[in-house]
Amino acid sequence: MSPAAANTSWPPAEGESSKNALVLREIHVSFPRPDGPFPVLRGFSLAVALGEAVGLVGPSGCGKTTVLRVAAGLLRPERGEVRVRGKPPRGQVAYLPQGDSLLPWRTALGNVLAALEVDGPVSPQARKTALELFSRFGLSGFERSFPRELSGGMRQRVALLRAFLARRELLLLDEPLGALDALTRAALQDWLAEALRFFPRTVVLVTHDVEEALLLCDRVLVLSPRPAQILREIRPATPRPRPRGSPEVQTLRLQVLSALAQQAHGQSG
């Protein structure tokens, strides 16, 4: 499948705005430096449909995390519009930053329930549901364990389960599996695919693993070096999750890597 032109991500077609979970329009962000403003995003636009999973890949430092922070309402852009279901983003999203961000003084169950406590007292039924999910998602027996007692893979499962239980339509994931070894990462990719089937959400996934994005996402956007722009939009023909060794995944992976390599060559030339 040939990558589509980047500008198909914005604006949404007439009458489609109500179907978008996330809209970023003409976002401008720069950071202060002694020699002047350092541009990270310049006119960045993106629309993500309800229920869609979108992967963002690009060179290190291109602005992928900045996109997520703007979408989460944690960073106010200098210019541009941010809407989650037509509203300002604060309180509308679940955001998992790099690292698991678990509270070390709380048990695994306590960390998961923290997502529900944001909205008020946790009911006995909600606690029971959380305990059932520990069993379903391979965490049975670790409910009372503290983060220091868990492996990296289990810590990340707890963090992801907490994000899913946050009762937010939009889920923003920043390199959620980036700190894991290759075997654990592959297992967690399968786990995450299952979780997305069980908890349908709109997802924006930032990752350096091109294959991961192609396995888990409906659409993969290739970003340029900063200030980030969308260079290519790739839509796999088959529905997610896709078999790891499928010809389609491998073909598209080479397309994405080629686009990234061309950018790196262009910058160094």
Contents of the next structure:
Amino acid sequence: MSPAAANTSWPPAEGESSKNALVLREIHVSFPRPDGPFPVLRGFSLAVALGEAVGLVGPSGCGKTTVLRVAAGLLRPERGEVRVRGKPPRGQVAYLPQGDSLLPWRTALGNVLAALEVDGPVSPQARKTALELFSRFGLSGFERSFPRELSGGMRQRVALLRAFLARRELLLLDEPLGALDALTRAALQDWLAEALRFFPRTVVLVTHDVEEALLLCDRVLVLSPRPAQILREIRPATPRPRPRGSPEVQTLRLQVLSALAQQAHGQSG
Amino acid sequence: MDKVARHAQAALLVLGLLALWEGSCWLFRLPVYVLPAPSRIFTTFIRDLPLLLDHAAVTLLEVALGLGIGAAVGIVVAFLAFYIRPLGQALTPFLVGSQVVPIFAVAPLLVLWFGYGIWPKVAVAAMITFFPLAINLLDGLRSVPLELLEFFQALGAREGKLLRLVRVPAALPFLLSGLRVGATLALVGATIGEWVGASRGLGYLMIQANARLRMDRVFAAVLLLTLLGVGLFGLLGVLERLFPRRR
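Moving on from the form predicted alone, please list the structure of the form predicted together with the partner chain.
Whole complex next, starting from this chain.
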């Protein structure tokens, strides 16, 4: 990471709230349990600049999904502030939940158009655009297929395309490729990089796959076990998307893994 | 091939049982007022068909009205119970408990309240339809997976949109299977209502024939009721296949 590259590197530094697409400030969330409230987030803060792609990696159950649900306005924190482009989040966020979120009774095209129907009737023009994007993003011929007729990789392409077409600046992705086998996953990572070039968005990507975060994101945050805190922040020097085998990605991957391992060790010790 | 074989097997079993029945009636010389032979029931069915259909029309009208009213009330109650949480909590044990109430025991009261026309039968059919339908629909509304809803909620979809895009299509198969169960029960309900007090309908015809020891006619009426029930079940089954539970 040469200093020159670091200086010109994007995104801009945090702090300028006007340039932030998402700000989470001192978020507190706990879930009720029979033996008392169970803390999931204790003063979690995060700022994501407009156009930035941030990856969240961390041990399972550390509260990554909770961070996304708070940012999407689906979960109201007990304390703390959530701002999406300076306003409350509800209605401004395309959030792709973990797992199968496509409507099983609608075709692939019907599912994508459902995202547009939230904002009003779908014009023939919008429908035509959606159809064009199906062929552009490797889905031609599957427009009339139902989700159960599609492979896991195809289903996630449809789900992601739906999230992109929803026309929201902030895109929150919860393990979008988590259920896929390694080969499909690698193919979809390239697909997602291409889609992000086509639809510029501010992205928060939750993933278990450290390499995936390093390939696709401007900044990777390593989270501690619950209640989640940001342990390390890694900013690759080269712009995204990065080639899979690049030395930078491999070096950083080891750094992230060792940070995660240290934390796990510290917790068990 | 396998399916054909299984159908053939079932048909053979039915034919065998009918033959046994026919043979026993002939062998033991059973009188018609004890047990009529299948051949006798069949000839009576054909001969009395105009009369049977005449009464069946009344029964079917009661079933249709009862099903419509029961379904309408069931849908309204299910949505109210879904959206007004305390009401739902208060209503659920009542809904479940009321399924145990023997409608048969209530039928004479309904005749007392609604008179001898079709309305007490409609009321019995409606009450019988209402419960499985309301419970099924409520179950369907409550079991919509969260990940289907959250994408639209984050986009800012209001409840009306969520209802149209997610909740209603997700609950529709539950509603239809409730309706399917309800339809066959409504047929039983209307017949029971006619037993208690009526001047028309298949139930009335059965009571009349029974009193005159015309068991062949009783069986013919049962046969027609069975056919109607199977037809109704099949009709709603077709509807159900159009909107399957795709999960």
